[in-house]
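First comes one chain, alone, set out as C-alpha cells in the form predicted on its own.
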Amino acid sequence: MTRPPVRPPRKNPILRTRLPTLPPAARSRVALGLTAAAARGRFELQVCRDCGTVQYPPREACRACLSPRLDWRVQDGNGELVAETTLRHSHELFFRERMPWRLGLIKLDSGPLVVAHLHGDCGSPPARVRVRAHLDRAGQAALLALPDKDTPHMADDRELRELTCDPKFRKVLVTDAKTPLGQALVEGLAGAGADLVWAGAAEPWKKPPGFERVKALPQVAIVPLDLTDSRAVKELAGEIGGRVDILINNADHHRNFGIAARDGVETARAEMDINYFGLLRLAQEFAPAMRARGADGPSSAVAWVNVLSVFALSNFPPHGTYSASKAAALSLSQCLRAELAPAGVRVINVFPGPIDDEWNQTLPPPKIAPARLAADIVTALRGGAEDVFPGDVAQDWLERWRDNPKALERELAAMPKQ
C-alpha cells in the first residue's frame, strides 16, 4: 500500500546542480494522437470505422482489416494485469536514476494489449486495473496502470508523482491574488497540501472582499508583483525564484467592447501590458531558474500555469481586444513551453469559458464560478494535462473549433454587438 511521502529535504545550496534527464520521447506522427489526448487529460486508442478493431499500438493503417480510416476515440481503460516486473537496471539514463520501476501487460476489456507503468497499489497477477495517459517529463503520453478502486494515499505514489504535477509539498506562487480567482486559487492549493503559496498582490492600498480571510492561511505568504512593473517582478524573482516548484499566472486585465466601440488604444495596451508583457516579464526573471532546478528531485519545479481563455482560440467580437491579448499570451505560452521542456517542466495552459465576473455580466449564462474554475486547475495539476478547458462554454468552443474553425469565426461575428 503507498505510503504519504514524507515532506522533501532542503536543497544543499552548496551542492552542485544536476542536470534534468528526460525519458526517451522520440515518437512517430501517427502515435503523437497519444499525447495529443493525453495533453487534455484523456486516454484515447485508435479504431478503425470499418471493422470496429481497437488498436495498440498506434499505427498507419487498422491491424486487422489494413483499412486507413482510423479514428481516436476515448476508451475506459478498464483490463486486467497479466504480467509484471520490476525494472532494476536500464540503459536510460531517466529511468536508471529512478529504479526499481514497475511495468506491467494489461489486457484492456476493448481489446488491445498495452505496456503501462504500474501504480504502486496494483494488485499481483490476475488483478483488475484502470488504464490512463499521462504526459511524462518529455512532455510524450505514458501510459499508467492504476488499481481497480481508490487506494489511501494513492495520489502520493512515487511513479504517478512523476507523471503529474501534484502541488502537494511543493511551493506555489499566484501571480495575482486579489481576485475571486486569486483567492481560490490560494485556498484550493492551501487545501491541496502546498508547502508554502506566495499571494501576488499589486496596490497595495486595494482590500478586496476576502482578502484579509487568505492572509490568515499558515502556509500563506503575500509578495508585492506588479506585472506591469519590470523591476518588480525582478526583485521578487530574485528572492523567490530559486525556490518556485509551480508558477499560476492567473493576473488578468479584462475590458469588453471591439475596435469601434472604443476610441485610441489605452485600453488594449493595458489588456496586452498584463495579459501579454506581463506574462513575458515572468518568463524572463521566473522560467530560467525554473529550468535551471528540473532535477532536483522531489524538490524540483515542475509546472507553470498560465491561465488565458478560450476568445484566444477565436476572437469574440464583443471582447475583441481581450481576446487578441489572449491569442497573444497563448502563442507566446508555446514558446515557453519549448523553451521549458527540455527541464521537464510542464506548462499548462487553461482556457475558460468567461468567468462569473463584473466583466462577464452582461454574457448570459452558463458561466464558471471562480471556485470551479481554482479547483479545475488543482485538478490540472494533479492528473498532469496540459491544456484544460474548463466549464461548458470552453468545451463547446473547443469541439466546435476543432470541427470547423472557419464555421465558428463566422458564427462569432454574426452574434449580436452588446
The other form holds:
Amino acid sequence: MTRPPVRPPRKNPILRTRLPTLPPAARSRVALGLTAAAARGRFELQVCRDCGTVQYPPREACRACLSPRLDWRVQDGNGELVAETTLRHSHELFFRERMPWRLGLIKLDSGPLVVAHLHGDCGSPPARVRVRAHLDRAGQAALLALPDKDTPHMADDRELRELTCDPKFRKVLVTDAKTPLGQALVEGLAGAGADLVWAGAAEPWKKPPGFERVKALPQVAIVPLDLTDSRAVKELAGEIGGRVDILINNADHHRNFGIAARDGVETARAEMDINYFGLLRLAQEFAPAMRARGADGPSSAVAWVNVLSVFALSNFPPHGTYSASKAAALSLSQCLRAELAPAGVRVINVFPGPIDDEWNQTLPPPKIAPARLAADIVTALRGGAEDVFPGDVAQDWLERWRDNPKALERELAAMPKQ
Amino acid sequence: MSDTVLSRLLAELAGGRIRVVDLTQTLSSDFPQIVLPPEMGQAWPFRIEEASRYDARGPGWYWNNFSCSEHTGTHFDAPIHWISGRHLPDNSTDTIAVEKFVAPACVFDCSREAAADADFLLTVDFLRQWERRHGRIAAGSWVLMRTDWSKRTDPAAYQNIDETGQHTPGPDTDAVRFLIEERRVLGFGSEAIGTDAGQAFHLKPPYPCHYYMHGSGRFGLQCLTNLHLLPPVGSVIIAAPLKIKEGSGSPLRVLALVPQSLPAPGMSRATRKKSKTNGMRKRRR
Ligand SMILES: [Zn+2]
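Form predicted on its own already given; the form predicted together with its partner chain follows:
What follows is the whole complex; the chain from before opens it.
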C-alpha cells in the first residue's frame, strides 16, 4: 500500500540543486500517435481496420496481416499483470536517479502485451491491472499500470508522481485570484493540499464579491500582479519566482466583439495585452527559475497551466478578437512548452468552452461553471495530459475540429450573433 | 544681464525667495487610473517597457518606451475632452494659446471638510467665505481645490470605491457656474482623480465641472499633489500640456512658483523637505 503522504523535508541549502534529467524522449513518428492521445488524457492503440488486431508497439503496418490501414482507438487498458521486474541498473540517468524502479509485463484483454511502469499498489502477478497512458517528464507517452481498484493515497505513489503534477505539498501561483474562476482555483488548490497559494491581484481598489473569503484562507498570500505591467511581473518574479512549483495563468481579458461591432482597436489591444503579452511577460520572468528547478526535490517545479479557450482552435466570430488573442496565446504556449521541456516542466493548456460569467451572459447554455472548471484544472494537474478540454461544449468543438476544421469554421460562422 | 523683470525673477529664484513647488504625481504603473464600467472604452494606465539597459539590446544606454492615456496621472483636460466643448475654437492641446499655460492660482482649503466627508461638495457659500478672507477670485486664475486627497498613498484609499461607486470630493453645480460666469476663472484643479466629485454622475448635469468648464473653453487639472504647500493666493502655476495633435488632454509636469514671503498655512521647513517625495505606495498585504 502507498504510504500516507508525508510533507517532504525542507531543502538542504548547502547541496547543489540537482539538474533535471529526462526519460528517453526519442520516438518514431508513428509512435507519437501514442503521445498525441496521451496529451489529451487517452490511452489509444492502433487497431487494424482489416483484421481487427490491436497492436503494440505502434508500427507502420499490422503485424498480423500487414495491412497499412490502422486506426488509433481508445483502449480501456484492462489486463493482467503476467510478470514484473525491478530495475536496479540502468544507463539512463533518469532511471539511475530513481532506482529501484518497478516494471510490469501486462497482457491487455484486447490482445497485445505491453511493458508498463508499475504502481506500488499493484499486486504480484498474476493480478488484474488498469493500464493508462500518461505523459512522462520528457513529454512522451508512458504506460502505467494501476491496481484494478483505487487504493488510499494512490496519488502519492512515487512512480505515479513522476508522471503527474500533483499540487499536494507544492507552491502555486494563480495569476488572477479576483475572478470567480481565480477564487475557485485558489480554494481548490488549498483543498488539494498545496503548501502555499500566491493569489495574484491587480487593481487593489477593486474588491470583487468573494475575494475577502479567499484572502482569509491560511494557505493564501495575496500578491500584487498585473500582467499588463512588465515591471510588476518582474518584481514579483524576483520575490517568489524561485519558489513557484506550479504556475496557473488564468488572467484573462474578454470582450465580446467581432470586427464590425466595435470601432477601433482598443478592446482588441487590451485582450492581446493580457491574453498574449501577459503570458509572454510571465514566461520571460518566471520560466527561467522554473527551468532551473525541474528536479528540485520531491516538490520540484513541475507545471505551467494556461487557461486558454476552445475559441483558440477556430475563431468564434461573435467573440472574434478574443478568439484571436487566445489563438496567439496558444501558439506562444507551444514555444513555452518547447522551452520548458528540457526541465521536465509540463505546460498544460486548458481549452474551456464558454465560462458561465458576465462576458458570456447572452450565450445559451451549456456553459461551464467557474467552480467546475477549477476542479477540472486541479484534476488535470493530478493526471498525465497536457491538453485539456473541460465541459461538453469544449469536447464537442474539439471533436468537430479534429474531424474537419473547415467544417467547424463554417458552422461557427453560421451561428447567430448573440 | 540688465535689470529686467526676467532677470529679477531669476535672481529671486536663485536666492530662494521664490520657491518652485512640484504639484505632480510620479508617473508609475502603481498610480490608479480612472474607473469606468468595463464594457466602455478605457483610459490606459501608465506602463513602461525597457528598450535597453546597457545590455545586448543597446550596450551603452538605458531607455524605455512608455504608454498611457491622455488622462493618466497628473494631467490636463482640454475643452475638447467634453462633448460640451467639442465645437469651441482652439479647444485642443495643440491649439490652446500658450499664454494660458502660465497663470495665477487661488487655493481653496477643503482639507478638513474632505476628511470629514469623502463626498464633500464645494459650494458657492464656501467660495464667498473664502473671498471674505482672501479677496475676490481674479479672472484668469486657476482655482485649485485642496483636499489633501493626494496624501492617500494607498491606491485603494485614493480611489475610495465601494458598491455605489467612487467617493471623492469636488465642486457642486452652482459653484462651477459661479466660478465661470461670475469670476471667469481659467480652469479647475483637483487632487482627486477627476475635477468632478466621485458621485458627480448623479448631479445635474452629470459631471458639472467637466460639462461647464470645458463647455466654456476652460481647463482642468487632475491628480495634483502638494497643494498644501501653496498659499491661498499669490502663487503662479506653470502647466503646459504636451502638444498632441487634437489632444483632449495630456499628462504634464505642473509647477507652482511661490513667493517666500507668502508661506502656506502651517508650512514648516521640515514639511517642505518631505514634500519632495510623493507618489503611490505599493500596496502589499
Ligand atoms: Zn490486420
